[in-house]
Amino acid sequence: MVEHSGQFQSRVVAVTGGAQGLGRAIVAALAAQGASLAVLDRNGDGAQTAAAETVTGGATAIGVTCDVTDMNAVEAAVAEVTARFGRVDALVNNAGILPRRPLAEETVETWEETLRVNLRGPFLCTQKFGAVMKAQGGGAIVNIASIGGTVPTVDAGAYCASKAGVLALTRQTALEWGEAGIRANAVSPGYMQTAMTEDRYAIPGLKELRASVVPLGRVAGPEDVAGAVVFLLSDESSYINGHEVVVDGGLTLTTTRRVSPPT
């Protein structure tokens, strides 16, 4: 049973994508916390999966199935969360998918379905669930943007475009809700291996290639990332708000290395 430090103590947190990868390890870094969580995905099944293996560790949790692209499927899961707990403290917007393919053999669809999911997504969590923040008096928010959205990723322009869109997103919430008590930050990893990548890292020698690279010689893994959802989300960060943290253990300070002189 896992031992529970009290800081996020009797608060609610809702965690789309919550089944697996980088939602999975989020919701369990936020139940080490005491806190209670709503684990939503459209897995429905994974969804209740990781919320049975968040209780058996001792924390309070539900699974939610929800596809963040439907509003009322986002509606419905605001009031099956506000029924089972009776509040809603913070919202992390972790829930996102990643084609692969160049831009000029991008499709209309994947374009389209990519944005609905990485940034209409978001969008609508953020304005159903903050309704419901904005009525208490205050809350946080924390979305999962990339480094892609602000450096480009060669065969990810669609991935790359929606997650610029998060963080626009992530500012104009901070702007326009801080009267009302809500934070809204962002946080950007780099190079991670998590199920959505894994595809990636089975390619031979990219894991050891993409580390060489990385200033802190190693790949993500999901719990990097984890605990800088937990701190945006704590009174430790009371006053951080319209803010990206990147996570990506220097990996975008390294162009000037590549074109330095030999030493």
Ligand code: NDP
Given for the second form:
Amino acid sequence: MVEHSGQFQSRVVAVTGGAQGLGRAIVAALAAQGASLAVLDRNGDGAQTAAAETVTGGATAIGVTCDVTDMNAVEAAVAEVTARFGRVDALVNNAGILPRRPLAEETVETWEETLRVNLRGPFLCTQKFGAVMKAQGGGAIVNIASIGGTVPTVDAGAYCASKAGVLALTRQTALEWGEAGIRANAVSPGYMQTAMTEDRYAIPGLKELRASVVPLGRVAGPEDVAGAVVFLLSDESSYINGHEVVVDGGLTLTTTRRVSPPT
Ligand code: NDP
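Having looked at the form predicted alone, could you now put up the form predicted in complex with this ligand?
Complete assembly follows, chain above in first position.
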């Protein structure tokens, strides 16, 4: 992990979906840089545990129970974080769900719930936490999208549509709030092993098959992705606004492999 000269030591970062998986790895990476963390999750016990277990050195963290689809809960979370820390400098919209069904069999309920969590959630958190950042004169937002926001993925139509929306929300936030000193960028992971995908990796041979098509030769863990989030929140990315960093080991470059002659 790159050292950031203590720049995070005076910063407060809210991470949604921080109880486990990628969110927890992001919390740990930011805590290692000295940031103060608000770990938001609908799993309140998990958020408290993540806050307690990931903090090192002089960092501080609190766990906050928050369903990001619930505007009242998001407003209450903003109030709790500002009451505890007095400010909010950055937001990571990471909470997400991945229901799987072919489009022909998709239900309206699941379609809408996916969009509620994956797109309405980031919108609400951006608006409410962003208002605090605006009043303070600036901040940074990272939205966790997915390569599925650009490349269709089998049985994940609602998810891919929601992540395309997250990429659009990122660009829109960057455009509208740049002059307020707020940068917004997206990180799009590719194949990553977490609780979200453990059913997939329980299928014998799938992890090896996926690793074989990734140029870097392996499926990512959450720690492989967290560093890009830290970079996009840091002063080292101070002129990057409205962009997507794809963290997929090169997976989305591989289409031509299918038509390459055997060697
Ligand atoms: P996990 O399922 O491991 O963790 C997601 C966390 O978000 C869980 O703690 C979950 O709680 C929480 N959460 C879900 N819905 C809400 C909600 N409405 N309000 C608050 N918290 C909520 O997922 P990952 O760590 O794998 O995923 C993190 C992000 O990365 C997601 O946005 C995902 O789409 C994205 N991503 C993941 C990939 C992968 O392969 N894993 C690939 C590309 C992108 P609960 O346990 O109760 O559901």
